[in-house]
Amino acid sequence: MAKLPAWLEDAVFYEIYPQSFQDSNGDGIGDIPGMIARLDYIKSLGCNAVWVNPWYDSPFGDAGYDVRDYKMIAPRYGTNEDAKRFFEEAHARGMHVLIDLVPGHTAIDHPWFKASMQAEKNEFTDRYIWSDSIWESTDLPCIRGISPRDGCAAVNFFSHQPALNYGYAERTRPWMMAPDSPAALQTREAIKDVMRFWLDMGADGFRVDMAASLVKADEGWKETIKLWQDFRAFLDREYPDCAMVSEWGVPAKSIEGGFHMDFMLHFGPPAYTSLFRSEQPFFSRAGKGDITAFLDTYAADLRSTEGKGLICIPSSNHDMSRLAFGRDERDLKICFAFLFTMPGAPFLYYGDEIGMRYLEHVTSVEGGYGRTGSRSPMQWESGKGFGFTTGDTPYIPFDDGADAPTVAAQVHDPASLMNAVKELLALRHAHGALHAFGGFTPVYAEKERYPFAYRRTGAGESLLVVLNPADRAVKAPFSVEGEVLWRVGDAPAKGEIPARSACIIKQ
């Protein structure tokens, strides 16, 4: 089990998508100097940590998840010196920084893969997964006929992202190597070297892309867990304060592997999608959702990880539709009342705090396809360029609605969504019961019924959270007496929870 860095107890993360956050030079693409310029804004929201999506050199066939050089900042974002300054400026504000680690694959033009494609044996021949013959496909999607080397190369995601070789748990063909083979162990060491580079520069840890996918044919993730335990042992020896969050979606497994945090996400069990993105999500005015679809999975995950690691519930991210899709400002305030009062560490996706919308029918940019509509540039102020760029053409179009939300329009409006986010995060920081490891007890959570109520306890206090996203008042078979610390909509009265309301009560 990994020892948790103390700062995670009260951490609230803000996800920065670098190319969409702030452009400082007018080329229509966000960059690191722009990110630095907006750190005070992020802190003002109440976020004390950031997760930065990939900023490495890349051909950008998959928005930077196709890495060409793990140790070089993409020139469009700036320089390695800019990255170092970003770490320093964040730390000066008491903020921690996680960067994306992409250990499963590289770009097709990474120097490692170029060497691996050669017919002659070399240091990188087995850095990737290759079959023995051009006529023999791998068990994964593959690319072939691209070099003098005889064989097919497995890919991890898009066809231009060859899979790095960490071995196979179950080996059925001669070219499949064991997880402890020299080649697979060399791949691990290469990624550890990448981690050292960024931790020495100032990173506080990593969000690990596709963390469950490294060892292939690994039923139950037994060898993958061993692999990450090896990484954890390395970090405990050399960087014991390095924080790690996995894109895995099975907290019991990832935390056993040595991660501090795991996400509930839109793939895997339907628990997360049942909240916000199913056909009938719980957080909907229609009031036809089922909180038990979330809670049954969540409660089991919580039991398996309690005291050992954190379960993180994001508002959105770069791979799914935005939280605001199909919701108005009041709906979103109720969603945030939930997200910011649950255990674990909240993750706020850039722009969700102002209700930025998912843009439908946008042409794919940088391999985004259906995800592109969630990656449009940040809307800082109204007018040409939205304060994001002084250039004429942003790399993804802006929201062209006359009512497109902006920071400037909300910052001085006490009733705005952004100020509700600030209030909720201030409340979270001020009350130990709402911190990562505060107690969590469902008070009312019935199948296909509303409301959802739960108690958070800790630091000598007890807080009741009552959520009714449905467009109808419902009865409360529990006490709602106490001091109302925050609410949207009317406060509960006479055993009734008003329609479309959320309330946090100190009891």
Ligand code: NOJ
The other form holds:
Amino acid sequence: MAKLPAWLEDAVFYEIYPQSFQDSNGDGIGDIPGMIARLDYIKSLGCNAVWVNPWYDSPFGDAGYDVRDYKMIAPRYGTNEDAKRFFEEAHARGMHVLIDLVPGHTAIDHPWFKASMQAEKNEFTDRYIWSDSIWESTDLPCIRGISPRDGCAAVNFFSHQPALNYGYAERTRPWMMAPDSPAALQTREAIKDVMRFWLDMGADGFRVDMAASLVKADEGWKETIKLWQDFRAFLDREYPDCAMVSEWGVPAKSIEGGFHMDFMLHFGPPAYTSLFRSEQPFFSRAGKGDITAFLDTYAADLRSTEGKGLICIPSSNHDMSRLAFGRDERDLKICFAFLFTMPGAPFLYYGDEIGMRYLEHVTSVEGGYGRTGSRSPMQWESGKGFGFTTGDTPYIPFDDGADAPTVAAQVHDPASLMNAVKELLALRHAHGALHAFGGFTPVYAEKERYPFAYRRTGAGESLLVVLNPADRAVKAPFSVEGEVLWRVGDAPAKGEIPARSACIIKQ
Ligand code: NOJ
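Can you switch from the form predicted on its own and show the form predicted in complex with the ligand instead?
Below, the chain from earlier opens the complete complex, with every other chain and molecule after it.
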């Protein structure tokens, strides 16, 4: 089990999608100097940590998740010196920085893959997964016919992202290597070398892309867990404070692998989608959702990870529709009352704090496809360029709605969504019961019923959170007596929870 860095106890993350956050040189694409200029803003929200999506040199066929050079900042974002300054500036503000580690695949034009494509044997021949013949497909989708080498290369995600070789747990073909074969172990060492590079520069840890995908044909992730335990042992030896969050979605497994945190996600078990993104999500005015679809999975995950690791519920991320899709400000305040009072560490996706919208009809950019609508540039202020760029053409179009939300319009409005986010995060920081490991006990969570109520305990306090996103008042068979610390909508009274309300009560 990994020892948890103390700061995770009260961590609140902000996800920065670098190309869309703040452009400082007018080229229409965000960059690191822009990110530095906005650190104070992130901190003012109450976020004390950031996750930065890949900022490495890349052909950007998958928005940077196709890495061409693991040790070089993409020129469009700046230089390695800028990255170093970003770490320093964040640390000077008491903030921590996780960067994205993409260990499962590279870009097709990464020098390792170029070497691996050669017919002559070399250091990188087995860095990727290759079948023995161009006529034999790999068990995974594959790239074929582009190399002097005879064989097909397995891909991990898009067709231009060849899978790095960490071996196969179950081997049915001669070219499938064992997870502890020399070539598979060398791949691990190469990634450890990348981690050292960024940790030495100042990174506090990593969000690991597709962490569950490394060892192939691995029923129950047995070998994948062992692999991550080996990474954890390396970190414990050399960088014991390095914080790790996995894109895995099965916390019992990832935390056994030595991760400190795992996300609830829009794929895998349907628990997360049932909150916000299924056909009838719990958080919707229609009030036809089912909180037990979330809670059954969540409670089991919490039991199996208690005291060992954190479950992180993101507001959205760069891969799914934005939280604001189909919701107005009041709905969103209720969602945030939930997100910021749950155990674990919350992740706020840039722009969700002002209710940035999912743009349904934008053309795909950089391999975004349907995800592009959640990746449009940050709206800092109204007017051409939205304070994001001084250039004429942002690389993804802005929200063209006349009422597109902006930071400038919300910052001085006490009733704004952004100020609700600030209030909730201030409350979270001020009350130990709301921190990562504070107790969590459902008080009312019935199948296909509203509200959802739970108690958070710790630091000598007991806080009741009552959430009713439905457009109707509902009966409450529990006591709502106590001091109201925060609410949206009317306060609960006489056994009734008002329509579209959220309330945090100190009892
Ligand atoms: C998950 C990332 O979040 C996503 O954006 C990316 O396309 C895939 N992994 C492939 O790296």
